[in-house]
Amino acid sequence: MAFAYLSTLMGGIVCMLLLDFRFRLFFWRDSASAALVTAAGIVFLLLWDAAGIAAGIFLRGSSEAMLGIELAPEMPLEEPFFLVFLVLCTMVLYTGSVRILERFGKERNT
């Protein structure tokens, strides 16, 4: 049960990458730019987490679904995986929405 949250996050990451592969939205469209955007997003969100932890706003909850390993005080091992999933999900949704809107605009103009 301790791996439930981490394995769910990893499953979500795999699903986002499969969607990306199928529609060539982010990593399979321009891998260098996607890697840069993903790294920048993760670094920004980790700094945001650190600021929230330092301010006492973000606290680590306890759950049987988590491993209980902390990378730093109040920073569970699962957090970087969640941030990767969050960035991937955001970029797949964004690039997919742009593609849909572009296709809709082309159909209206023809």
Second form
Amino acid sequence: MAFAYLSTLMGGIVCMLLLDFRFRLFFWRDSASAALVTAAGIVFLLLWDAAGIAAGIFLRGSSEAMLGIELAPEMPLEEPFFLVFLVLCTMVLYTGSVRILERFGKERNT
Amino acid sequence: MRYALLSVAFLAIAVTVALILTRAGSSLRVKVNMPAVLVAGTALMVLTAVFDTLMIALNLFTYSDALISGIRVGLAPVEDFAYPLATVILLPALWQFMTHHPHLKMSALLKHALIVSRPVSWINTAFPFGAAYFLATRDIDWLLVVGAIYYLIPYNLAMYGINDVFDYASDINNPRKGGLEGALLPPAYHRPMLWLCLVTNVPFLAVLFAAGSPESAIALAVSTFAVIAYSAAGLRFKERPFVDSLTSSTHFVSPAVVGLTLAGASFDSALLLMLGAFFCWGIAAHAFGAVQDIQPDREAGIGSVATVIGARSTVIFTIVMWGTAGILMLMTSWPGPLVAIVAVPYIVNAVPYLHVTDQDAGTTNKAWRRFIWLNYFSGFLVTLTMILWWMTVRG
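Shown: the form predicted alone; wanted: the form predicted together with the partner chain:
Every chain and every other molecule in the complex is listed next, the one we just looked at coming first.
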């Protein structure tokens, strides 16, 4: 039960990477750029979280679906994994939409 | 309402960066696919409404009721939607700029960044910070991890990145550069490298400044200033004799001082003696390294402690400094004096060059290479002594 949230996030991350791999969208298109975008996204979102925690806005929940390990006050171990998932999901959605819209545009032109 | 303010602030950062990237990209014909941003953004909003509600229902996290607006979509506070909105504005702009830049390859930039940051030297700044912080707090916490990561990579990238960009003109004439001891960076990568230094350093510095005290803020400011002032155009401390060695030593001692001040350590005489010894060691290390470059530096019109006082005097100066470091360590409390022995191999390594002339100063490169590996050996000895100290204090 304690692993529920973390394993769900990992599952989500793996699914995003599988989509990426299958359609060569992000890491499988330009791994260096993808790594930089991912790193930038995670740092940006972590700073946001940290500012929210420092301001007393975000509080860690008491759910039994989490391991209960805190990386920092009010920052559960699972949070960075969630941010990785959010970044990957955003980029797979964007690069995937670009691909679909381009194909759609081509079909209309022919 | 405070959460709304926070969300607007970070959203504004995302929009500003995206606009800057789009403007910079427009001259390079880099364009963000806006319809795709809309499609992805809409999908993300729907996903957020569903999964945020689910996550809040499962009590994975909560909010201070007094600080949020109270407007909710499902269970999700409306402010939460700023997260996916910011990522879908910022990240595609970044991605588009990186993948469609006509002259820049991110894989090449990363490869250059790795070489430029001198991985063999990473530990030389991360260790002083980590050891100082850990010995003062006796605890591994998030601040230790953030600071150690900062002093392991971004700090070194800034220190050597700025250096390699502004030294390009003189380095190109120096056969020694382009490997373990220095890297040659192609001019097309100069500006991107400076940007990479900036964006990798600022977030860490912001956190370290925010988490610390006025004392640690001063230490951080000195540390950061020394990194920039050493080689950036206009300041060029590396070309001012003696200021060059002092600044270089600050590069390695200041991470320890930042660690100590962040940990709120009290600066007693034993600690000051240790820092003084470390500082003398750093001055000697820099001055000794400058000897081998006397000829190329003079040809390039660059000054250094060695080009001004000459090879022989510099070697004498370094031996005196290493000796002073050893004597200062002898004056510290047990088991500090044990570390004094570390000065001996450095002095033995330099003594054969007491009669070196400016013409054959390049031959000291052999001793410089030994010096780099000697540092690992002395780092090991210093660590053992720290563990011994740790056990004495505890027992």
